[in-house]
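Below you'll find only one chain, the form predicted alone, shown as structure tokens.
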Amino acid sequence: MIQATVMGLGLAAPGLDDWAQALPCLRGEQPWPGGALSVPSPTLLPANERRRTTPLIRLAMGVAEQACAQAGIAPAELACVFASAEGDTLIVERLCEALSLPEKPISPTQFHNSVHNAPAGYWAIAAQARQPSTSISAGPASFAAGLLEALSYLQAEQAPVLLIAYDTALPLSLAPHGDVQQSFGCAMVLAPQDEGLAQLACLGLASGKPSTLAQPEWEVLRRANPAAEALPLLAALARGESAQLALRYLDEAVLQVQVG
């Protein structure tokens, strides 16, 4: 069992800018409203940076802006673990339109943000972050997987990291090929002190489902974007409950976590 402390809470999702409008939402108290994600502009960056900037990269360095906040822990303090499902696919679309004309007109600033840690690379000029920096992949299961990466860190070195998990929606040409179908970022900061939000723990790897939400709204959320596996979590964070939660992993696996 892995133990440790949240510190600090990031997230934007259509309709909801950042972890405060959220949290009513996630009590149940208030309806999700829904509608088109607002990209968060982060403020780290230099604006000649902030120019040449994605909405994937915006999407995830505005949430882990957030949970730095939150926290009140320097970002250039934190290890990072970047956890996205299909990286940046509006990238890809461009690459693949240039790549079809006969000029081959690439764009080198794409061609550098079409790497799956572009954003993990932004992120360490905008924070001056010398700490370790994970990018990970795992399709439908990405969140659980840098969670599990996060906190591996954390007990091997005993010290925090930033977890941010993220993906924006496919293109239309790309969408029939891909299973993000709505955009959606958080992040997290975990600590191996005793003091903070809510205490985790990770129990492991086992078979079964992955826990649902009751609200349909965000369960059609949670089922349209890898990153928004989160929300079962999430959303017992923000009710302040104790609870067991099976988070989506490969195959037919899921990863056990508790909220206490």
Contents of the next structure:
Amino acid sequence: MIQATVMGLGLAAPGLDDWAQALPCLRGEQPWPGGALSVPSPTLLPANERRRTTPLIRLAMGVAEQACAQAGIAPAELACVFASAEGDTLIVERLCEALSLPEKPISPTQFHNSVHNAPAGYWAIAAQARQPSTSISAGPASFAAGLLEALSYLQAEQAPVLLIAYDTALPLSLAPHGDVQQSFGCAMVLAPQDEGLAQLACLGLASGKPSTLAQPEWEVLRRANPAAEALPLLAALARGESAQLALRYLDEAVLQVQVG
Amino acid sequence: MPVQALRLSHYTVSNALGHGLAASWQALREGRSGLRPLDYAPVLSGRPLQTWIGRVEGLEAVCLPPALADYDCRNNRLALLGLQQDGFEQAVAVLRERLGAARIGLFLGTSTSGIEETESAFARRDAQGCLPAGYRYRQTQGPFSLADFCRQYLGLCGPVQLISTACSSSLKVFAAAERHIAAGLCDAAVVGGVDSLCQSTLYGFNSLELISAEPCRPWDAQRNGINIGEGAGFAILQRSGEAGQGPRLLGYGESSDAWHMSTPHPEGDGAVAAMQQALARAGLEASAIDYINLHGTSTPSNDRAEDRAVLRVFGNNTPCSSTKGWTGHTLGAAGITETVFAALALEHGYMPQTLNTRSIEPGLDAGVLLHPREQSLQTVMSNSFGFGGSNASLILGRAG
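Next up, can you give the form predicted together with the partner chain of this protein, since the form predicted alone came first?
So here's everything in the complex, that chain up top.
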């Protein structure tokens, strides 16, 4: 069993710009407003760098900034785990459109933005973060796999770690051929110390069904974005409750976690 | 934290040198490059590109099992071809029998996954601009495609991760696997990486003016860029007591440059951090490393930065070489490919030269080998550095 303390949280969902806005909705005190995701504008990035980024990069950085601010830990001190199921599908669309033209007009910026670790690269530069950083995918299990990576890093190094999970809705051309229908991002700073927002323990992989959310609209969002598989955990954290949860993994497996 | 005692009990590579370990080993011994003038069909019909590539023969004929046909793409064909060499999939089956499928982790790296499918689908859009009906994003181009295919093919159901940090991807798989085993999340792991030719990387690196029109020449005064290669490599990582023979994983290091998206820190700061962390984890002084397989891509700025970094950590006495002149730069498969080359160096006491390189650029002073050297080796290092400033370094120790 791996234990950690949740130090800070970040969130961006359709109609909800940050964790503070999400709190009453996740507690069931207010309905989820829905609508479109307003892509964050990360403050760490200088304007000239921000122009070179994509919505996916800004989404990842925006929720990461929120989590660091709440944790009160300098971003430069945090190792990072970036988890995204499908990567930057808007860049894929633009790149493949360009390659379908005779002149193959790919720009250098487009090309370096096409790597799965582009958000991690921009974050490291903006935050001057030189700690280890990884960028992963585990398809529908991306959030749970990211959490396992973050917790195993924390356990091995006894150092704080920033987990960011994010995916943007597929662009028009790819939407009929893939699964991500809504944009969603969340981030959490996890640390080995005792004082923080809540305790989190990882109980391991097991067979079972993922935990669901009481509000049907949250359930729809959970199923529309692999990063939103974090919602059962985020809702428990928002309510400040102790709970044992099952987060979606692959096939019939779930990742069991305990919060409180 | 030092690493626990883990070994690479089995490993295999397939690349431009051929299918399986023996083909790579023979070519390394004979100084025979796998590079050839670009003959990758999708580019031949497009805008002309002058370069050499490291292409794997025979991928066009590889058939995925019918149950996994949705995953068909060049990258997963290369993965399947790779898994079928050197008795690797049989070794995984034996391990699965012993430990149980749920106790074996799977950690694979790729950079571009099956993007060739999407490139092809965009070229075949209909009059309304719609992609062909049979095109499948998640199973082919999605980053998880490779790991999803391999876990089903190998029948594994433990923790799974697809790492995609550009050219460091399949070196970082060792670090993630070690952490998961140490945390008790699995008892052994299959690690590896696969990357395959596509237009995105050929024209993309070309847009950055990093593609060489000639066979690449790492560290050479006349070097002018990379040759893109493709490759697959896999290893089984197990606890020492259970693994029998095989090189030991002694340490790894990971760092971020925080400098530039596509250019390394000019003094190699991030590379220094990764190498020093690997040494610290292994509990070794720099002088204990007998050979370094460099990242050595053959671009002017990459080799200069790595030279600075190696000099800062090791001085100019540690023999090192880049093997990109054999395979080309296999990007997301470079880490596993060159770790296996480093394991072959350990096993045979043979350090390959930096192929194609004639005269080293004045001012680059690392101990780069222009001729092979035979010598018993105890510890070797492999380096991989990628876009986004992602650095990784690994140390292997001799079996026994």
